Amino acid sequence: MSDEGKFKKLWGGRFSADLAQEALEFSESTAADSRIIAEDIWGSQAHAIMLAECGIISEDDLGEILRCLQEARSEYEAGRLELRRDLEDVHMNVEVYLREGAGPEIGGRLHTARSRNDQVVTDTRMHLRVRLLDIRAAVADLQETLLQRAAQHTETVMPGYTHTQHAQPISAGFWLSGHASALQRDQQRIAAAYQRTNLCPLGAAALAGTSFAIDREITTRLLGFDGIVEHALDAVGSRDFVAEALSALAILATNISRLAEELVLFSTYEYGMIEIPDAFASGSSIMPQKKNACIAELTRARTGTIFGRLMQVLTSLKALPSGYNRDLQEDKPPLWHALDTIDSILRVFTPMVQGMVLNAERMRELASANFAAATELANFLVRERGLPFRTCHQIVGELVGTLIKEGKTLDDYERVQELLSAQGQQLTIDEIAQVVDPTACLQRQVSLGSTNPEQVAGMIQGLGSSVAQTREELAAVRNQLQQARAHTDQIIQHVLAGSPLSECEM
């Protein structure tokens, strides 16, 4: 290779001076580009095959180009291909590797009918699509864990909350499966982001297409894309697929953060409903008794950084004119950071949920202690006495107010009986005990999607089927991408063996 700093920029023909060192350091993107080396090589291979198939370069030149690109791929996979900062980006690094291996005459032909503008967005889409599949698989892992835990606790009663105040009795299975249900919408959002990500911009060139008679369908198939971003100007200048992916990740992080918040609260002494596994908690340097839910706390905090990455990209995009602008170089660092962050959250959160201990006795104690069954008592009066609900709400509200003043609860059956009798409602002790029993409250909920154990079991089964379907979809999509890679490799090996390109199926 040429000595670093002496290499003539491949775009430098119009310039009388090389890029200033300060400007190079400010503008180079090799650190971010290190993520997309494999995609850039694959994209270059597909582009070269397409050029030869269309008669734009010779098959002899194609063979030499593919040979050098295969060497670059092998060097990368062996961990020996390092990007030179003086070459600015991954595209120039790969092209220089090719030019120095095949010579400038042959190596210089690869960039025919393409631009770094369509290259970089193609590479980004190819890398992002795989990461989105990985995240969906990790979300499925968390869903399965939540559903497994939920299935064990369909009749484990606990207080449900609104406004962070006791509301009505629910089951722990209802609580856990509720979070799995929210994650199913995250699966749908990420799947939709994948659909708009897995479209091929290659062939758009700089912004206006090209005067060479290329075949964009060939590169689309060889690279495993589902379709083409047809409009060249839109293809190189749009990054809404990045913003959409970040938005889906931000909402996913929000849903996980809400669960994290409950794990922090429910594991406190005051709640005492769950215990975080020791392996996912930490202590204090000064207070020896402390056990802190630090992993859940960090999840809450890092959710905010994903929001920030979304806003960073949206702010970069909001005032850009059409076509490619160098501002778009700044899309990848926030995208990579958000992907890495949500990946780390999912990898640590799933085993933490798997190992947490639910304190069923404490859950039931709390469900009975603070009038969570009051709504069901009002409902009983509506059903059994034919009174308007608002009348029953008033009766029970006054009853609760009196009990609070006296330091009593609904479990003080005799006092409850007296107060109801004073309002003209005669209930036996057995009736009161049955009505306000938290477990019985679960059983009486009969509406679709309620906390009734049978309803919860049905929802767990339904969500489990959705997760299984997700895994089938992911396997099919991964297989499609693997087949595209294998198809490209078959053509490469065919060409390198000296066989004519016409024998290959495109």
Contents of the next structure:
There are 4 protein chains.
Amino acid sequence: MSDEGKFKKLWGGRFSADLAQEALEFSESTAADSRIIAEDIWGSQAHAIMLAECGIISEDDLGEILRCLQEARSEYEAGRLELRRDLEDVHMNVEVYLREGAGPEIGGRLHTARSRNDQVVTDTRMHLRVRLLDIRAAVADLQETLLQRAAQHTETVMPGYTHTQHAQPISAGFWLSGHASALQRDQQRIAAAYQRTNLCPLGAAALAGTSFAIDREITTRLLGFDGIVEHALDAVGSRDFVAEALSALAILATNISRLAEELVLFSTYEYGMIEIPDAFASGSSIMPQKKNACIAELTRARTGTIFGRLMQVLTSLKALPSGYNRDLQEDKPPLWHALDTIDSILRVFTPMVQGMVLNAERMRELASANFAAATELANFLVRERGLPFRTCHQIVGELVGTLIKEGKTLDDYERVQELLSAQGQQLTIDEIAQVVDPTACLQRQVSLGSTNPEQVAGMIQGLGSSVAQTREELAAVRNQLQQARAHTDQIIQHVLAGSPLSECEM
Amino acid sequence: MSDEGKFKKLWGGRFSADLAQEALEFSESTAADSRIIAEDIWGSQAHAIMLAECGIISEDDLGEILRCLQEARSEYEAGRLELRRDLEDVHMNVEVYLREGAGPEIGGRLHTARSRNDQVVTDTRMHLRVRLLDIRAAVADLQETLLQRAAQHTETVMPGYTHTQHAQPISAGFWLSGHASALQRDQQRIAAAYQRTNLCPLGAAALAGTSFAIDREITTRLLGFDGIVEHALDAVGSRDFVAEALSALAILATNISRLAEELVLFSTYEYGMIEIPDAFASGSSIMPQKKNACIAELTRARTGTIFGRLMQVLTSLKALPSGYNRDLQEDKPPLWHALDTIDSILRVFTPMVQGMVLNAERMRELASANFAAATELANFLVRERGLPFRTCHQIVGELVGTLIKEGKTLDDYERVQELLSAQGQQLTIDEIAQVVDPTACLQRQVSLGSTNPEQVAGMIQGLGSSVAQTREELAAVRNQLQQARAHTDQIIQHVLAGSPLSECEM
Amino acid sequence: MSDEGKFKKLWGGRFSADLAQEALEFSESTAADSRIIAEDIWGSQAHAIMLAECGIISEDDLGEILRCLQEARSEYEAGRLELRRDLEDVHMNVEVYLREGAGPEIGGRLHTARSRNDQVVTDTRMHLRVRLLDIRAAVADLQETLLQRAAQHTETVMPGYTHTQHAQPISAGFWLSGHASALQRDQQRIAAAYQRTNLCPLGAAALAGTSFAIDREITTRLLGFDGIVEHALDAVGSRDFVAEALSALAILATNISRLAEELVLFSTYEYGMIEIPDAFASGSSIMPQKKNACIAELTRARTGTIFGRLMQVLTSLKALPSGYNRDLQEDKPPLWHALDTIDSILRVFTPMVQGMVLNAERMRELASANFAAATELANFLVRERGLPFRTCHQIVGELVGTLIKEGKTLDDYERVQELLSAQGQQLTIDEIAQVVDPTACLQRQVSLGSTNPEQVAGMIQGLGSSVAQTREELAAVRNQLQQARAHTDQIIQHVLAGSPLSECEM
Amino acid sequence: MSDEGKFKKLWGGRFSADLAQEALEFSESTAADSRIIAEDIWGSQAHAIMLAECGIISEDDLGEILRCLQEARSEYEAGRLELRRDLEDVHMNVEVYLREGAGPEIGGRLHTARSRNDQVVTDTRMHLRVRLLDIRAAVADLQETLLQRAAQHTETVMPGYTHTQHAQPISAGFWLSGHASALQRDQQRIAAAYQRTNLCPLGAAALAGTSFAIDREITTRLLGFDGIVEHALDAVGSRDFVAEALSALAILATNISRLAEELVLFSTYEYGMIEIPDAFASGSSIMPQKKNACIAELTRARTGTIFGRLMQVLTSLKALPSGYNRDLQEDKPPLWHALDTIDSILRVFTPMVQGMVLNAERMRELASANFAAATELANFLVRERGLPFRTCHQIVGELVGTLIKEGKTLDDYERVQELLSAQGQQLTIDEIAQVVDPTACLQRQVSLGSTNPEQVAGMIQGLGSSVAQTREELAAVRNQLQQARAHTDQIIQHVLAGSPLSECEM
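Show the other one: the form predicted in complex with another copy of the chain, since we just had the form predicted alone.
Everything in the complex follows now, all chains and molecules, and the chain you saw is the first one.
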């Protein structure tokens, strides 16, 4: 179109000078917006259908608009729609595409009763909701893998650590399932963020609603939203859903970083309890023997990336007057980046956990090397001798102190016997052997949620059920979104076939 | 007790040297722990009852333990229980109090089947849950005040801003209710954080559970928890509930900071739309005419305080091996500080909003001073002349550009008429007057959630219902917590009266 | 080369499986490394020359290595060298390029006595140093522009604000030069960061130095560094220079964001004191009258971007064992992003400040509209009547309180006279008129650094000198870096011409 | 004084209602201000002297003012001056103290030509400068201790780690001195922050300077500042010096946290390379054998505290209009907290490092357990066989791979010989033994800054000189500050003795 040859900004009526080139480059958002092209087109389709349904544009105009938007969609899906930077954002790109296809007379009608302010936050919510579902699915994958690995090791003894020091014997299954347990709360947090994401702001227009008699329920349904962000000013100006999603991702990253740290630690020569599969380790350009847990290290570091993005968004929202401010444009780059980061972490972490080798022998060796059974010895004295716990804690504490000085361990049964006897506690060698045996320790733990193999098996099953339920929820929600897209498509086909809109259910 | 005169650390058995004084000062946590004394005592009472119910300690010992703990509680409630710094933390203080009262023989039995690791996180959760309820109540107060003020102003015209520039006329009621709307999501987020807070980790012991046959359901019920954090390793080592609470508070603070910014702005001489009540403003030591919105400024600044505390906790959790690490002790100071900060903000913000004066005249004046009705004029052309929106946007844009150059506004009806005519649009003076009148603009907005007075009234009612529902939820939850405390107290009275535990329902 | 056809990782000797595809994608750093290709080549050239100079490789091998590296450099400069992602990073890409050109026999010798650990931090420092110089130059541009604009307005009266409330009359030149003054400290901070950046870690090898008798002074000189990071472990493992640079950028961004906020504010209808040039403002897709200070808004928001990057790097460094960890790879993306962001802000801010229109009339109007001269009236009473300042503060405070209630200002001379008289202070109308006149207020300020036009002119001159000195420093430092590059090039030409290295000065 | 009985706010002239109690509690700053009482008094003394010297107040009034301020100072130093919360801040407290002592007629004259805006930032700078010196001294202590410990261990072999994996043999002295080396940059950064801190903003008054003919040079000298913050608007509104100090502290904390992490790690059973002294370790309430590196853990966690404070201050400064805003009051709590935190870390870290035991035997054992000498073997082949490094890297990589599969190490000389021979490299057993011996490895490192004992000794000496120089600088700066205090005191004594001010040198 000739009058678009040298594009005149769609909003430029009152301006006497064009945006400076450096200002355009500074302010245009096509890089971040390239993620929400499909959403912008879908949103425009739903908006156009609603306008026609409400009698604000004619069905003829609707047909032409939908034809062009479908074409834009095809171009996009074929990878041929590239956003022009000089058109600033995705909305202007789609609208200009429409104007070039349908002419300004018809194309110029699409933007009736809406604004870029409600459009962009609609697109962002539509994109984010899918990413949150994807991440929940990837977390479920990691949980399942952890639980599978855990199920193989409910009786594999290893030292349980507090303060990175040997505390009590636990099983490797207990250790791994503990991470799956923490991730279940991440599932809940992301689900909660989804609830506040999948709400429709479209129809809020610039900030005040509109004087056209639109029907916001229609667009809400066509776009698969669960509800409406009713208050127009709140709808266009709020990004707390972005901050909430980033918070949930930051906490998820934190939880994963703790497993990452343990993978780095446990795969050292000193610990030697696990081996990272070669496919997830790297070597050195100078030291030929090196095998580094690089994936775990990078995961650890990229936790900081997510923190930074959260801090960025919180900072940019702080003390912003209500309604839309251009600052809000800056919600998407950090959100996309955090989503990509967490997604890539999960995609690489799951197969790494799947493939890592647990060195059960080394775990067993460490479990009895450094007094991890001391608590059990104290508990034994409480139970069998009726002494107060604190007294037993003192007795065993002194025993351990002496053994350390002598370079001995609890496996030196006879010396243990002697030393206990000196403190007035007579135990047989068999009793001692039984009490300090790490595997027997596991078995003796009886409390709910303890490292006892049956307890761990029960928790693995319980967490497995939670993951299965997550899968079902995700399938249901995805199906709902697909139904909405399909519903929109049916109306589009109907209209493009020249049939009257009144035959469509909205 | 003489052997406690010079206190020997309860955990000191294997140590040959005392903690250095500077190390004690560096690591003791009594300042932060002074917030959780009541919780620690309640937790100990419930734990002792459960131990006796499970036959792990005798009922006689239970009686003595409960007697001493009740005494500690009375001392605390009378303000006479001060935590000794040399005893490091609240747990050791309470236990030493017990040992001094009941003797080491009996007092030393309380710590059976538990650890400071599960104790401290139990206490923290018990304290946090109440603070979250308090904050929800305070948010509800602010919401109600905003809605009351909004209800008085559904027809008070003011400029709606985007980019801090005049956009379209809105009502002051629309503006204020928009903030109440955003706060409703904060209510949801804090409620979600509560769900993951009010779960019982007690019984996880150090990290692995215990070999004593405890019943975690009993302590969970007696302490008013909604459920159990089952996995022992996860229970003692996880603080994502702290990070989640801080995230929710950070986002809440952000939302309030946006209102704070507007109060600063709208109370300037230039805006002049509101006046901060004298009781919430401050003067200058040098400039006698000054009246500063200091409360709003400090609120704005203290948003950063909450961000900092969130960042602190996230950073301290990052890459921590699972299970308890001493780093976790550092969860409480930032949590308490953030809770106090947000609490004090809410307590001062609500009466300030209650007392602030809205200058309706100035609002009205600004609403028609700077072309806020331009969109409506474009919409009029779309509706009445059937032109595409983009065309009308261009026409009105050029009109506005010319008027600005001429120092005129849309209230210069005749010039407006001329200029529109020059662009081929004939409007009567009456039409123009009606279209650009800000009050008429409000009335014309018809869409759901718009600034139309009826829409705003509807939203005020809807949000009011949500707040009322929040109040009911809060009352129910508080009642549940009180019931749990009363239940524990009944058992204590029963036992202290010398009656058998078997008569108590657990 | 056939054996490189299917590339075998250069460090893969001990590995039995290739890196998984997702692990490669997760861990490769070519995107960030594409910024340091030139640096990596220069570093390799200097390293090779040094190895030959020290007799570790032969001069023949050196010639072949330099030939290939020069080719790589030409390819890069012609935009034809693209980093292969499967080669992980820039170092491997350059080395493989070399091996393919010079054969493995010769190419394999370059990596003698170095490691990717010292290489990457050398490259990063070389890149960062130039970016810091560029940013200092751009800050100098902004300072100069501010000072130029300030110089035009040393007598343009406007209200000075504290708490966003009118405080005392100042000049626009005083306001603008205040920002230039703050930026001077940013200059100093970036210069300080440069000092700790431009130091040479090359030769630290993996972490421990090397058993080859290298000469680190040679590479340090050839690469234009000001000194050596001597300690090898510290050299490869420290990134505090990155955190320091990011801190300096974060503070710089904060200072600019404060000007940005004022541009947003002062260009509102309500303030009306400045107008943003059309070329740096944007309109609305729905509201034809809008003119938004979008550049200032985005600048404000992107301050949070820099904060986020700083937090990211600090978090990733926290509690990292000394020496190189893969986490350190994550220093570059946030550093590059922060540098790009601040650079783009400066490039757009300077012409915007250059082009903005100051509305002197509106400034003057506001300056006398709201009691900004009240302090001067109090000071007058102190000076002329000998009263204590606090007494005068009270008198004028009560005067202002009454005038506000009456809707009057200090320009209502007669009422002012009456009210002062009622408090026992007799002033003539002339005295009052003179005291409260904003322009006279400016003139009366006499203290060093005050808003008095002469003082402001003096500060503009002083700051101008500082900027000029900055320019000179920058020119000198850039020259030094160019000399180093030229020196390296001379040696390369010499060697490529077949001449002996012994003829070169090192 | 009766009229102060019910205190009337000193700035309350125009106000009709008192500050609400909750607003007072929200906004008063006496807790934070209690740190700067001495500074506020000194500042007031210097200001009063200057006013008299400039003829703005009489010498009689000066005498009375100084008498009261000296009394306030004595009260403060005796611990009897407590800030009244209802007086809001330290400035009002001191001024009211003065008014109550000297009467409002004289006391009311002190605030001439100044404002709380310039006062508070003067006080903050005066306090911060001393804290920065204290922290530098404490860093010097830690450096010295590290260097002393390092000097004992220049030949103590331990594994050098990269990626927490064995890389090459280093000495414990090399490891420890590496931390001292990093801390030297922290010294520089804090010194740089000091430079921008110790500048005098007093005399800027509220924001615009003053119409009294004050002499800012006098107060600058009397208060020991190195220079003036000339621009009044910049002087009262800038807090970038606070952000810079916090950045320097955050980076310092990061560096210390890395040592802390290593202390946690190296004191585990698995590493067993160091033992934390009992006086700096803690036990467990349930596990009698535990010995936890609690000080190192808390240090690690409190790094996040500093990060949080930095983020808080940056956030609160972002987008603040220039000049004083109440938000700036919030600079002190985070600054004080960060200073206290870092100070307490340093005070406990130094004796812990002093007392920790290095287990040289275990270090030696680990150094040869896991192929740390592999690089040396490759380097040997390069040197002795003339092969390219990459080829040698491949050969040794394959050797290591085979040995690992066979459960052997480089100490299995004969197998090493066989495997190398199979790859065409003939080495004698002696050669192998020599090449892979960790102590020989240390000796062979020859490069500047390497782990070679002589190099390490040289670096210890060099760093020691730097620390000594730091001590000298600190002594000189402290002396300068004391001279300024003494100078002020001399003038005070002179005036109180009734002698004329003209006899004093200013």
